[in-house]
Amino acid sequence: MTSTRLIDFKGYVFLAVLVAAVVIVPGLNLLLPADNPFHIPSYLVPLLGKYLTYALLALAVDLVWGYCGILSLGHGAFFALGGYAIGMHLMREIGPRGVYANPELPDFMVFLNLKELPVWWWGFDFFPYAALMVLLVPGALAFVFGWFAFRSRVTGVYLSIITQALTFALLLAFFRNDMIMGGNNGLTDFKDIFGIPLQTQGMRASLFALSALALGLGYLLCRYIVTSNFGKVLVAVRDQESRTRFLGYKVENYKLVVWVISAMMAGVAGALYVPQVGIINPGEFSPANSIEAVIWVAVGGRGTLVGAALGAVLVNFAKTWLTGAFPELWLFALGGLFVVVTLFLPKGIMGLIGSMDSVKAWTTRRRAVAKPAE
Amino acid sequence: MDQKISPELLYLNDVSVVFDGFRALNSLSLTIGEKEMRAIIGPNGAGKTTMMDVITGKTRPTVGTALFDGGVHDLTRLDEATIAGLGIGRKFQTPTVIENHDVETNVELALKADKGPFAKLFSRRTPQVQERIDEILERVRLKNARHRRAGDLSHGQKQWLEIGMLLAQEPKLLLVDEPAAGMTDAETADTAVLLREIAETRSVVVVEHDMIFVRDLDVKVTVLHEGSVLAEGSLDHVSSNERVIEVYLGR
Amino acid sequence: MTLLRILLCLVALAGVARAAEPQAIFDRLASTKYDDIEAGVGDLATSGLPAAADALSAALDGRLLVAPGKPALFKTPMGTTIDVATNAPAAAGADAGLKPVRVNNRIRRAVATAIGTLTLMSPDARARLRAAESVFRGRDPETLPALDKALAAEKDERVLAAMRRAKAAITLTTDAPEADKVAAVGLVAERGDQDGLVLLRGLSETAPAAVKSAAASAIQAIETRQAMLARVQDVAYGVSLGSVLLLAAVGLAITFGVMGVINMAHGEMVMLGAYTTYLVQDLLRTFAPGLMEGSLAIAVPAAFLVAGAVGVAIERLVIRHLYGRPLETLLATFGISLMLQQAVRSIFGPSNREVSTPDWLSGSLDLFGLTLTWNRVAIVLFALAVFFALQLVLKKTTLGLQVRAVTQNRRMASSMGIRTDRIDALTFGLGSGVAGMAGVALSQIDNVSPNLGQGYIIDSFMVVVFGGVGNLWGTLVGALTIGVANKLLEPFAGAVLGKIILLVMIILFIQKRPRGLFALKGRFVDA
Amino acid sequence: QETIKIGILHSLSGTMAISETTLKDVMLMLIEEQNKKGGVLGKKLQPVVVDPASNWPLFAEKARELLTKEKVAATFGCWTSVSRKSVLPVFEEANGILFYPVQYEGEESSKNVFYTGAAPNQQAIPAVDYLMNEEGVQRWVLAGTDYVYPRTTNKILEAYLKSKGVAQEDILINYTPFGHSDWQTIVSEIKKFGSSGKKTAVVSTINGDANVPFYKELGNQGVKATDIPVVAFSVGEEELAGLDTKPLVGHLAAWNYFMSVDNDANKAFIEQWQAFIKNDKRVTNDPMEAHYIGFNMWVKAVEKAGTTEPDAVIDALIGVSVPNLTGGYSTMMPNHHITKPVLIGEIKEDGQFDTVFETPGLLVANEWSPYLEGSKDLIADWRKPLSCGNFNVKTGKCGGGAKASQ
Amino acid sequence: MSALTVTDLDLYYGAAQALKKVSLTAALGKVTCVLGRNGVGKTSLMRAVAGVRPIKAGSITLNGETIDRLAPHERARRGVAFVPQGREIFPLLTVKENIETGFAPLKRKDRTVPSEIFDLFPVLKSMLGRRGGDLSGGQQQQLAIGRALTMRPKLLILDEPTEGIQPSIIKDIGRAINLLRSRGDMAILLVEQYVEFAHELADEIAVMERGEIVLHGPKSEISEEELRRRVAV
Ligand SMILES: Nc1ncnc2c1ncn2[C@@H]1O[C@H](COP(=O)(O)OP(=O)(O)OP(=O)(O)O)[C@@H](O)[C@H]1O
Ligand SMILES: Nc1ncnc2c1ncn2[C@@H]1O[C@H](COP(=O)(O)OP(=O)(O)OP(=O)(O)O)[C@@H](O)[C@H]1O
Ligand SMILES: NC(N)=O
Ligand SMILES: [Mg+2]
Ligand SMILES: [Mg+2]
């Protein structure tokens, strides 16, 4: 069961180890010289940032399938329209300085032959509007796709399938270059934000410690939300849907606010995202994009939320590294991973370390369980 | 808009359910009224639950009018979540309580409340609401039990919960479904004190087999066979009725 | 007149044949310029050699040798050498510096029609049907003497009919009289394809009202029939792919659909049954060639076996820890579904393998104008005997039964004296099974690579949940409903957009039907 | 002793690794080879090897490791635009330098990338003429996937065609996904285009998983080489070793380089290729020749600068000049993309080509297409006081800031 | 001699302990009736001894081999059937197909349904094409009884089986019972709450009091009054 306090233990470590991050992150980057041995080399930064975005990412499936039981192998979607979101308003600031000098029209409009800008365009020159399309777009599509589908009673691999139809369908309308959204290639070439170069020490420090801030705030959000008497509801549906309805909960309305809330976490996950790794393309729609972000949480371990982050940070990690140091065989290594982890941590990581709360619990229980019902 | 057309608090008429050519429940019809209690008794496979499974929006009669609170409700349009919103509480043949939870939220759940989203958002357990799940724990005897998993209750301390959530829900019209099996003849008794007391202030439906039970009970009865009514009245003027003892309670 | 301009060709067609002296012809075919050698092929055809037949498909295969100045030979089959010129055997050596004639696309159609003109009068019935069919296309009016001594000679009813439509084609590009296009314009429509609309568009202005109205009314009677073979095709079409989609998913249905593991695994049986398909080729292409013909009938049990086998140790070791927490199937198949990927991909290397189709699988199937190629038409039926299969022993006999108790309730069915284990380790490798066999229909069709089995993941998970879980029914159905929906939709939009408005309407159909197309319903199912 | 390291960007794993797995094997070999001669500078090349799993953000990442972590000298990959497009920030960041060795659509020229497959006119064009002069083609099915090198090549193709007037109506755009694998519709639409009288072809720019199941159609249905040629940019021959190629002999492919060419470095380069992979039956394409002029080119060009600095190298690579394997001189142009022959093959039974038509001459890439609006006036040339990648003669100026040299 | 014989048997689930030493012997011809209150333990000491739950400390036997360490399919196969409290037919399989899951631990040539089924419970028998999970309560009880039947078992045990029966049909449950015992074949292990029920069938009494058995002796040793003290409140 959840602990009931907003900020519990894990919470604690969670957070001071996030406000950690953002200081000694930028600080060793930019603070030490290159040849101290606690210097961060800059390309870790961004990949860390990375990181800490699909973490951001886990926590928003985690809090849907941890907490409500819908298990979206879809969330890529949303990740990937923030991510566009942003992504047009960097394509936008490049301004006269892609390749064909069109001081309105991206490169690939150019080259499409395009004379104007789409109305879809409009307005992601001016970036409060674009951020507000971050959260927006992808809420709206939450809005509608889970009005629909929650009212219908779609559920459990029903609800799972459609979400996966969704990303596809979305992965293969972006991939057509005639939704003027750069087609197979996406965006990409960003060159600053606010003026200020995205290369630069400082605007990966930047974004680095805003990864961060975005990722306590989100725990923080999604900690309130399953602490509040709205998260005991939702874990009511989530084991026993049709109880709950004869509780007097619609439930299609809870569904409906946890899933645009964390369909919008997921946008912000991505706009985040983007500006870190330099491009957006089709690709982020794809359904096993989806499927790994739900891994990362299983891999952590479902319903803890810490576990979720910490889960897509180890795999991600893990996936750094492997591909790296064992290029040929490190599907071995992540698959074995994941086998192991269900095999032999039921919980995930998290239900290893959640073993020690587990003893305490145990000697208290023992004491009330010894005698049964009065 | 809120015109009671009748006095009745529940008002079935005609009610017919089919499931693949099986008629579950025949032309049933039947009234309750505010503050009754009423006993339905009936052989395995009457259509009792079906019955439940109409008034509280599970089931879709084939034809058939459900009213509820005067007239003023279609229960056939309404779905559960709203029905319940209007006061029908109903506990389960089978008791199914949220397994994951303990059992002092399964009440805290219940409770009459404004039940949206955005209400729960923003709200948490005050001392008035603990005061409440207490009080209501007290009177189903789990107490000890509170913090325990709904789910790792034996079968009759669910039974107890359910109720509980019932009695938390604070409905104008209780369906009880076999609240007693399971449970120690003692504590059957004591149920049927409960549910009279209940009866004081709401109106209470009671399917049950136990005719113990019912008797304790003493109310009106109403036997129910191939999905309508077979005979009504007083426990001892149904049970000496050829065709109850028949089809139902046997020699 | 008709017959003076006969008359006139066949002394054309003579003075041609003086003309080129055999040297001449064998100067061109070595040449280097395709013009050339277009050429000498003609020349050839008609130069009278009693070889000239020989030679010219000698030449398809590399086999006719020439050199210019030399006298041309060529290989036959058997190897031994012939002088063109003589059609007698050459002298030992005598291929010394001669090269195989340089042979493109352009060169082989030429030697195609000219060998058309020769085999006009061969005795195979198969082959003169062929120099028709190739005759009609080629449409030269210099074929038309060799044509009609054909027609003369011809008593196959089927050849004869498509000699005159051939001699119809001709006349329709010649000045013949009125009547004569008129009656051509008729029996060229017969066909009623693509190839006669295409010689009635083609008419001249110039014609005749009389054949001019005809053929229109002729193309008009082409192009309906056409429009309708169409929609007929796009049906056609929509069925043998709902029929891949069936074979890839009906493992699923047993995996997911009845034991309910989320079996991310699936696609890597289908690519298991593919490769062992890939290796019991190469064991028959070294062990045993003469059964190369039959490789797909040991294939099959040999697949289902592998991957059955496969699915069996996953199930022991990996799964039957999971029951109970249907979610977690999710993450341990997806990891083994990497480490299968990868394993063949150490072990087979990265690139695809060739699997080779049986002739008797090999080239289509013409009715009335639809082709359907035979290893699709093969694919169809192999879904559906797969399917009834399946449905027998999940329905008719003691496994099934026990199965469907074991996956509804594990312990109690435990408690009833079903071994569960082994009904769950049986179970999830009949589903491995079968889709193990998919894999060797998909080798037919498809790449057998690495990746094979992740092509086909998302759609197999689609088609049994739009079928509906639990239910063999609906995934046929689905699967069948979905390939048509496909097909009829792509002429129109595409086949990316027509596979964007097919999910958008599955999403759609879900929320009218929130369980599938064959909903279990009843009181239990969300009690 | 120091060495120097070589950056090896493949796909490993997941789609692309059919593709690329190849190239990073004859990296490895080449680096070998160089290894066996001394090094270079009298130091030993260290391959470093890192799988970028086919998924374009992680081609980014992983050239952000080569680059600053592993601090390669240069880097060999890529093979899709996307992936190319993905890592070109973090070179051009970074100055590191790229080879990138497959035929792409152009439109591109960037001071750290070195080209070294084929521009569109170094491969479609001259494939497009062959048709229509040895064919006498006349109709034109454009069939592709639907990503940009091949919506580029098609539309350069289609602007072509029609200026050498070539009717709209003769002209049939097809797009596919990736991996697209039922052919069954778009192949009988192909016949049904083809069957209209005139002589038509098929060109293909279908890249990657989709050919195998397009081939397969197009043999079942009996479309013929001889009825309805199909020429492929993206089908080489280890797309072909994959295939039962009997019904597929005669189509078309048209490349810079075909492993049936007939010459003593040719036959030098599949014998060492085949010894290094230890089977005699493994093909060589041409990317892999593209990585090994790349692979000389650089080495020539360190040799000749003195040393790795990126800097110095990407001046002196400019100029270098290298055997092919096709029997002449590859030359790197100022442009960043080198020169190549033109041949065009038809699929013979054992899954070879016969080279049918091959140009008089070594080609220069044009990076700016001629044939479209936007890139008609530009020219790259990084020689210095130019020094850019994409110069607009009409106007006289540098168009992209970050392109130019700082 | 006794047909099951329990001794000192613990049941923990998780860290609760829900069975304490409990000891128990049920004998052929013989019913053996388990009373106690709400939570007490008598559904773990039935699902202990049917094999559902692993047992912790103790031993079973059953006709003397001891099963306490055999997978709930092979006591299944030694004899024991089990009526668990709840029911648990299997949903999606017709009425028919539930009765002849009993087939499994039975010889081919065996494999027929017992035709008392149907003469105790007739409703089974005019719905034998629906599906299990749509039956009423009562009915899957009748059906989670007469599937049991079908297992010719040696050992019975029934968990609260007349839990949401009509009171006809208890009547033939009892009566069913009655025949069961009288053939002589079977031991019965009958948890019951039902307290006059209980007494008129049982040969032999148990109660249990928190985990523990407190009273264990014939019908004859324990009155109707004491039981009912027993187990009040
Ligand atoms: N979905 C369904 N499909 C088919 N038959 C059904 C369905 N639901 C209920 N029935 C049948 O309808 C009848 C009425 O069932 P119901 O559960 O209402 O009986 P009941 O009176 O509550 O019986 P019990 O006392 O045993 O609980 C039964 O015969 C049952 O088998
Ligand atoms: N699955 C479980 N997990 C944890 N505790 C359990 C579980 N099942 C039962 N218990 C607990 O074990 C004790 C004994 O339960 P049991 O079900 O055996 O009681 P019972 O005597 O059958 O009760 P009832 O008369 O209510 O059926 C109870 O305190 C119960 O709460
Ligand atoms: N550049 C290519 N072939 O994608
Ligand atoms: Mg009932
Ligand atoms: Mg019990």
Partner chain sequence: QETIKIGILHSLSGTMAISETTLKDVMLMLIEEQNKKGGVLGKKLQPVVVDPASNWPLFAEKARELLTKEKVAATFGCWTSVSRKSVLPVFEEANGILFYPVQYEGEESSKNVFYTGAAPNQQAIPAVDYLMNEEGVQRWVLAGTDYVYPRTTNKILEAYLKSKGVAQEDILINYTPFGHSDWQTIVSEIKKFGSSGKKTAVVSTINGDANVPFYKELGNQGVKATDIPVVAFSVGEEELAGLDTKPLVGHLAAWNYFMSVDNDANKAFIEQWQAFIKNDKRVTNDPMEAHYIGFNMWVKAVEKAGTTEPDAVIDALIGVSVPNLTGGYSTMMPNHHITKPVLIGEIKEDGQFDTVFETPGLLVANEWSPYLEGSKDLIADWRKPLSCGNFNVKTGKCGGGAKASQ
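Residue numbers count along the first chain shown, from 1. Here the structure is a predicted model, which is why all the values come from computation and not from measurement. Think of the rigid core as the biggest set of C-alphas that the two forms share within 1.5 Å after superposition. Compared with the form predicted alone:
- Here Leu334 counts as shifted, since its C-alpha moves by at least 2 Å between the two forms after the core is aligned.
- For Phe344, the Cα coordinates differ by 2 angstroms or more between the two forms after the core has been superposed.
- When the rigid core is held fixed, the Cα atom of Ala325 travels 2 angstroms or more between the two forms.
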Contents of the next structure:
Amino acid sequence: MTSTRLIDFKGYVFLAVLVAAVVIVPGLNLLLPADNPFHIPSYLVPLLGKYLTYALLALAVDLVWGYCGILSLGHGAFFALGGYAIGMHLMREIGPRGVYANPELPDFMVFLNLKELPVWWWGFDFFPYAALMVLLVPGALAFVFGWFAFRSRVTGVYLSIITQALTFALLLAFFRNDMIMGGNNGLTDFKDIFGIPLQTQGMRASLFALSALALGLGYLLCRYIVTSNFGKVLVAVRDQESRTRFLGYKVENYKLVVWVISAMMAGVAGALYVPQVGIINPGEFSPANSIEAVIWVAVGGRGTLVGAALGAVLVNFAKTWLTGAFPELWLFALGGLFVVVTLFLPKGIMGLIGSMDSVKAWTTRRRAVAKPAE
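The form predicted alone, contrasted with the form predicted in complex with the partner chain above:
Excluded here are partners and other molecules; the one chain stands alone.
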């Protein structure tokens, strides 16, 4: 596979923008004084980093929906599980600096009169173990779910409803504190990571750069998958699943592999999200969050990858502005946006850009044909 096939023109532009962001955003924040008009405030750096984690989540959704036809309304669950995994590590890092000064138990466990650390919290004081769980927990859940769902040949809207039920069940479990994960309050009051306080400018810039790096690597991974022979089979499954099965392909295996990869990507996005926002609670399991992720992909352009990331950034930028200026209108605006995109922009923003390029090319050909006649 050649590099030109792996990365197209839009991909090069996308990666170039990410590299520029890694240099410009931390640079304008760390190197320029606060009174400089080009200075980026410290509060804005984690906000932009949060947008990048959402873009990585959108890539994960687009991989299964845009290229395999699996409309997931439960990817928010994988995102939240990755966030909880890194949140557990950050809670263990607090140690005796908590309110109750307990070196072993987080504050909420002391408040609940727990005497010892639950078994599933063991090992999370070790960062490599926590990082491994960021991948394994969402991946294992996706594997078990996909194994039964895809071999039962559950497809279409029925699969979408089941994925939504999955994330809602996890919402209730974490909300009721059945998992001893902080209940409704979740995990918060994080202090540092690797011994460096999370609120320092350098750490915020580092997390932003790490988010951009993860997004770039996630894009390259998705492009490698969709441009390979494996990806061609995924597109065949999306367009004609029964015919692909008739040709001898084990459709359920292809679905399961891409589903697990997508879930692990969502987990990484969640793990990068939590240190930048400073909290993870059961609200991240809300089915509305998973539906929003689908809207991001639809707005940017399903089956384009770059469009999915672009849609995530643009919609969340609009959400930040609109919820500050007119908070009561956001849900109406989001619903209206989805209706408009469905009716008038079925291929999203990237489809609109492609249509403009097609019009320019057609105009150029017409002029080329007209010149000899003149």
